[in-house]
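As a starting point, one isolated chain is supplied in structure tokens, in the form predicted on its own.
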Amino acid sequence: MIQWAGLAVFLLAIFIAVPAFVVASGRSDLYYTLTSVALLSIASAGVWLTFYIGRINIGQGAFALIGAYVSAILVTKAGMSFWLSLPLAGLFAAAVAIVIGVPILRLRGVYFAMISLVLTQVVTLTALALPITNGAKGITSIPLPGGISIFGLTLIPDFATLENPRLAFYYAACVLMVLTFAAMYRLVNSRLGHLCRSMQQNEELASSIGVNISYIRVIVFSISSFLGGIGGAMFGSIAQSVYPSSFQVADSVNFMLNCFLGGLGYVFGPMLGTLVLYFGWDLLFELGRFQLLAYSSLLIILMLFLPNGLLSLRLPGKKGADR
């Protein structure tokens, strides 16, 4: 009954509350900053599914880039709706995942670490590379998404014709993350979530059972990605521009540090920790060139006190990733 009660003040703050205060203090450069949080607490979303297999994944940025290029390819080129693309460009990410998963998912530790951290490189050289990419200039001039009826009823307004796209873009997010975390929560708690933990605490003995550690990997591997590409390619919508550079190596250590600050052993974990590493970076702006020595010494101190992240506050002696 709490739990169910929480959703429901969660949700009216995020769909009523957080735009009546927008509205009231006439900030609405707010909306893209909590929009930017909602998708990349999805992406974040993504690399704690990986951890809950036991791998520290430090490449969702590729996966978000390409996410990011497969819509706006999608929507460009092929002058396809952005609502069809946004999931293609998800299941390509997938894709792409399974196919270089199936070899690097047999390392572990500190070496599929170091793997997964040249893949946004990779991508990155690959988009520099690729003429359909238009290479270093990016894909550009990206239309905004486009409406969708059925039976002459308007289920979502094209976004062109709205006064305020950027409320548009935060409710897409917001629904988006949501959809999100409630399919995270029932997939922790589901058998292939229990599978998960046992391989978590020892593959060995999950494959002596008669476990296909291989297969779940691969599974998860290209679950966390499709999280990643949906992120991406909203993202793409949002700036109407994809370039090699809009995700980065820097973009793929702050997701899997989201995953850290909020909790690893918390469905909601990335969620939290999205949203106080992104504001606290930008508090931190005014201290100028100790700012990132700042921001360092916060994530170290808080590391060092906080190791279950900072719902562990709140849920004392409630460990697990379904709480």
The other form holds:
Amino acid sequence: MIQWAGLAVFLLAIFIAVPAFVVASGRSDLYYTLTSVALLSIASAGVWLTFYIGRINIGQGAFALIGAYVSAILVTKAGMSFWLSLPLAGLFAAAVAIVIGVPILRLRGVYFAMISLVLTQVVTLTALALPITNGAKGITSIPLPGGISIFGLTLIPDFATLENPRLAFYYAACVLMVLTFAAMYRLVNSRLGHLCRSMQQNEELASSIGVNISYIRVIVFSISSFLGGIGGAMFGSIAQSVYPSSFQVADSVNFMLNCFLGGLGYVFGPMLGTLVLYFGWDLLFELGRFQLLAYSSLLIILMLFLPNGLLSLRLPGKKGADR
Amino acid sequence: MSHLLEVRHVTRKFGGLTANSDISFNVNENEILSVIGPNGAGKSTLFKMISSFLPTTTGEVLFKGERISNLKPHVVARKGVVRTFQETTIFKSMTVRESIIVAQHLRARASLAGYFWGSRMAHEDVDSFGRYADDLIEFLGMTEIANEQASNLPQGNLRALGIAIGLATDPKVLLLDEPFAGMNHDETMKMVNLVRKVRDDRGVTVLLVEHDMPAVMNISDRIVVLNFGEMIAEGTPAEIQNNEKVIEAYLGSADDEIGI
Ligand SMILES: Nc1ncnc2c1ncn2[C@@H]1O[C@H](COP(=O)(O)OP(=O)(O)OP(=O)(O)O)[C@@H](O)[C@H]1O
Ligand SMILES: [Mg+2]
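Previous: the form predicted on its own; requested now: the form predicted in complex with its partner chain:
To see the whole picture, the full complex is given below, headed by that same chain.
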């Protein structure tokens, strides 16, 4: 019961209270910030899932970049609807993850982490080199998402005709985030989640009981990258442009930090972690050139004293993966 | 009659070291067969090859006439040949019951997607996993610790949990690597009876590696002896106890853990 009540409060907050607050305070820049948080948390959720099979993934920026490019290319070059390009961007990122994942997922610990760290740079360089991605100039003037209607019934309005596309993006990002985390919750509590947990704790033992660990690893990595691709595609659409530098190694590191901060044992960890880290960074802006120093120090202190993340402070009744 | 498990001319080299040299023996259905030998004799290596955790250098292992060596561990487990580990190997942050449920992976009928969407078959599976887990927990006498997290259990229980995880897969052949290690006399005797019960009630063929000689002599139908990677004897406990080569091998070794 408490969980359903919590969910209802959360939905009311993001879909009604936040827009109401923005209107009342006139701070419409908050939409952009919160939209970013929602999208970054989707990509972070993917990273969290790779943590769940015991792999430190510092490569999500690569898949976000892939997603952003795939969607941008489909929309600008093939004239496809953004809403169709979005799942395709995710699927393309997932397919790339399968190809890359088969060899690199055999590595564990720092070895996997180091290789994943290189991925973002590899995708950036690829984007610079390929003709279809338009090199350093990137892809610009991407049209806003069009509408979707079935039998004359408008499901999604054409963003270009809207008075306030920022609000529309905010809603779209929130819907995607809610879907993502609902799916994550489901996944973690289903058999795939249990198998992931067994692999995280002992891969050899998992394979001794018949778990095809290399298969599960690839499945999980591709789901993770699917989420990265979706997040990246949405970002590209909001910015209406994609550059090779749209996602960088630092972004990949942040996706990982979001998970650490929120708590690796809790499905909703990445959401909280992203929110806190994003706002935390902005709040420290006042410190000028000490911003990065203060930010890093705070992170280190937090991780020392809360090794299981912020959600380990959770109130009773709030349920994570670690039951 | 053909044998349930056939080890045929199996050799394993690690660089210049021959850990197993041309080992051949058969295992009959419903048998408890022990593999003994001094430290470093190659017992664990042999078990790892039987369960495909290590490839053989040459030779092969057959299960019901089919080759099971040089495959993947999960493929061999699927066929019904499952190993436990010499080092305590458990799912640390799962409870006993959770571990046993996860270990029933091979009994699942619904697909992973079916579990995600909550198909009827998945629900049936989950119910059946729970019932099977409770049965097994009772069978193993672990009811009291069923909901304890593994990391909180004492060593003796951990060995039992390792075996329980192996058993939960419903194997035809269970390979136990030092199941009595670190147990006192009483615990060992309980475990010996349990392993026998596993064979008698569940029809599981058991191969085990053990250093505890009284326990080995007590439990085994037959014994295979390795020394420096060579198989030096095979026979019933009585035969092995009186085998010259075996006595020599054990007397010659520095450790005197042997009490034949
Ligand atoms: N992965 C490996 N790489 C190199 N050498 C190995 C490897 N695994 C085992 N060995 C060597 O092979 C030999 C046999 O090892 P094994 O673990 O099979 O012995 P064992 O009979 O199980 O011994 P113990 O009773 O101590 O468990 C040893 O000399 C060991 O050092
Ligand atoms: Mg051994």
